[in-house]
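Only one chain comes next, encoded as structure tokens, the form predicted on its own.
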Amino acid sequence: MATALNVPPTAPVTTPQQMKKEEEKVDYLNLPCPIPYEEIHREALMSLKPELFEGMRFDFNKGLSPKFSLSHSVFMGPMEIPSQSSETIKIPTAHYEFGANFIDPKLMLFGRILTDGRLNARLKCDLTENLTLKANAQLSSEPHMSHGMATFDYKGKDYRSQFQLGNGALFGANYIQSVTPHLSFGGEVFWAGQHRKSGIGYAARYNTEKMVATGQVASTGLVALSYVQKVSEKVSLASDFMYNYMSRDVTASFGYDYILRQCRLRGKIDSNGVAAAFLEERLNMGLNFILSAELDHSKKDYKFGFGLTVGE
């Protein structure tokens, strides 16, 4: 006669797929804080918009203390002037720029003055752990060329908001919110009282460890799309699409960002036939060599520049 065996119940077996689903569960109460609304195209701009220049540039930076430093810059090269013809008109120019910087964990001050009388100043001050004041101003002896703007940046747990005030009765505000660990949505409004213009815009950003995709649209006619793919730790590819549905202007660009052990190379080519490259080479500790080139075959405008940066 067979006897029944009391077999204890076995625990459920967790499969790798179930473990993966548990790891992918999103905690919507602990989403990451997004980057500021005005920087949603940050990665694409790094590759597609290097600081191109034409002529010769020399920069010298000297640290006087851990928080205070001075800078000297000399630039010699042509300057473009407006013209009714299709050809670009350039005149030779040169200027010297003196700068002073104060950098503290909660306060940063930057000042620049040029030989033509222009004065540029920037300020960043952490009022609290979440509230930051940013201000910039440019003063010029030429009429209607001076301007200033102040921005209050509030950083929340999973959102950011900004309020801007500028001369000419300029008011602006934006807000960006994380909706998933990788996706964020935002919007902005502005009013320019001097020109009696207002606008509204929306933006979306999706980012992972390997890619960043952004989209932006505004009532001013702007439609901007960008995509950055991180191929490796040293190589990134970027593309963007800019369209204005009021003026019907459209431009597409493709670029790269290659970081080597001693140098960084960035370049791009766009749908207008403009090709550009920017090279930063570290020759020694505190000594960098810069090469810049931009070719516009349709306008027959060719720009080449080289520079040297001494000091960190």
Given for the second form:
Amino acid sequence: MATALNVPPTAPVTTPQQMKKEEEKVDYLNLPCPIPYEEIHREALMSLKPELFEGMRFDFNKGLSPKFSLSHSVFMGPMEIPSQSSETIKIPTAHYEFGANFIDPKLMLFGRILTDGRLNARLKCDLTENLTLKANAQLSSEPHMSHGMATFDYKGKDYRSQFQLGNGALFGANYIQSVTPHLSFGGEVFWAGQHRKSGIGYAARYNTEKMVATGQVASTGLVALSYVQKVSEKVSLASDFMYNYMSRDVTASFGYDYILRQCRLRGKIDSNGVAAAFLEERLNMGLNFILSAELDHSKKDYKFGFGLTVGE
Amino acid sequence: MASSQGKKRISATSNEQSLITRVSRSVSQSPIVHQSKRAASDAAFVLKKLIRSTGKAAWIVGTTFLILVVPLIIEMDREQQLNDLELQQASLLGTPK
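Here we have the form predicted on its own; I need the corresponding form predicted together with its partner chain.
Okay, now the whole complex, with that chain kicking things off.
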């Protein structure tokens, strides 16, 4: 019989061996590296949770050198204030955000500052080939609203592990392991000192080239299942089911994601009676026009936004 | 005619209630008429509710269709036009694609 051949890779490059329909024995010593634990729902999130906004948005990215770029962003529109009553309170705000990015294969720095006094900074650094440090910080002029978090990632041959430290005595760790070429399992624990809460969670992900199915359970009461099917190279359909067994809250949503040459259109409908759509249209080289719409039929709250993105 | 009117007048004067009153009352106070009136008002109520809920459903379906499906149709149509243009150009210029 055939000896162990190469495992079908989950990377986009397909080897010629995969094209032939031979019987392949799975080489359990040569499994691919799994997706990071926090990105386990990545495909479903990309399709089902676009960045919907209300108002006008304008982004301008200017590259000053191959590694360094600046970004200017203007936003004008109503912002929702969480209120105790069922009515949503919207206050019109406008802000300008200035940012700088430095991107290097080993080091990535990212900083943003807003006119309302918030500073957002991110760092990603490859300390060795397998160990990565990621840190982010959000400073705000309001007291007790600043926080920071540092993450150490270790990437093994077919596993990944991560350790997180945050301010307010927040500790977390997670681990994910590839079990077969298509299936990976992971778990996480966290402890929040300020709120004296701890939790444990498990996740599983099964993916082939055409579909991705993930499931996640956490002791905070969250059960999340998602399924994404790539119907063709331009179209993918996604569905998501979230259930919180503590607060008995159920949400199911379905969405589509069309990636065409001139545009990217994402639409979704929810069991809470929310229908949303997000369109990014390429008007010209480096010029993108964005339209966002969200209809909440149960709360009768309708949000529409438009924007323009200039630059790469 | 006069005799029948006369007869009615005689019977009117002889009883407490006239014949017309008694006949019309027996018709309008009969149980059948009560029931049919109740049925008609129920039917009107249900019909009004049905129209209102159909209207609401049509609004929800219509606006959701407008948000989810109309941009999709427009973009697919543009993609189709772009494909046709490319095909035409490829066949005109003879590009080996």
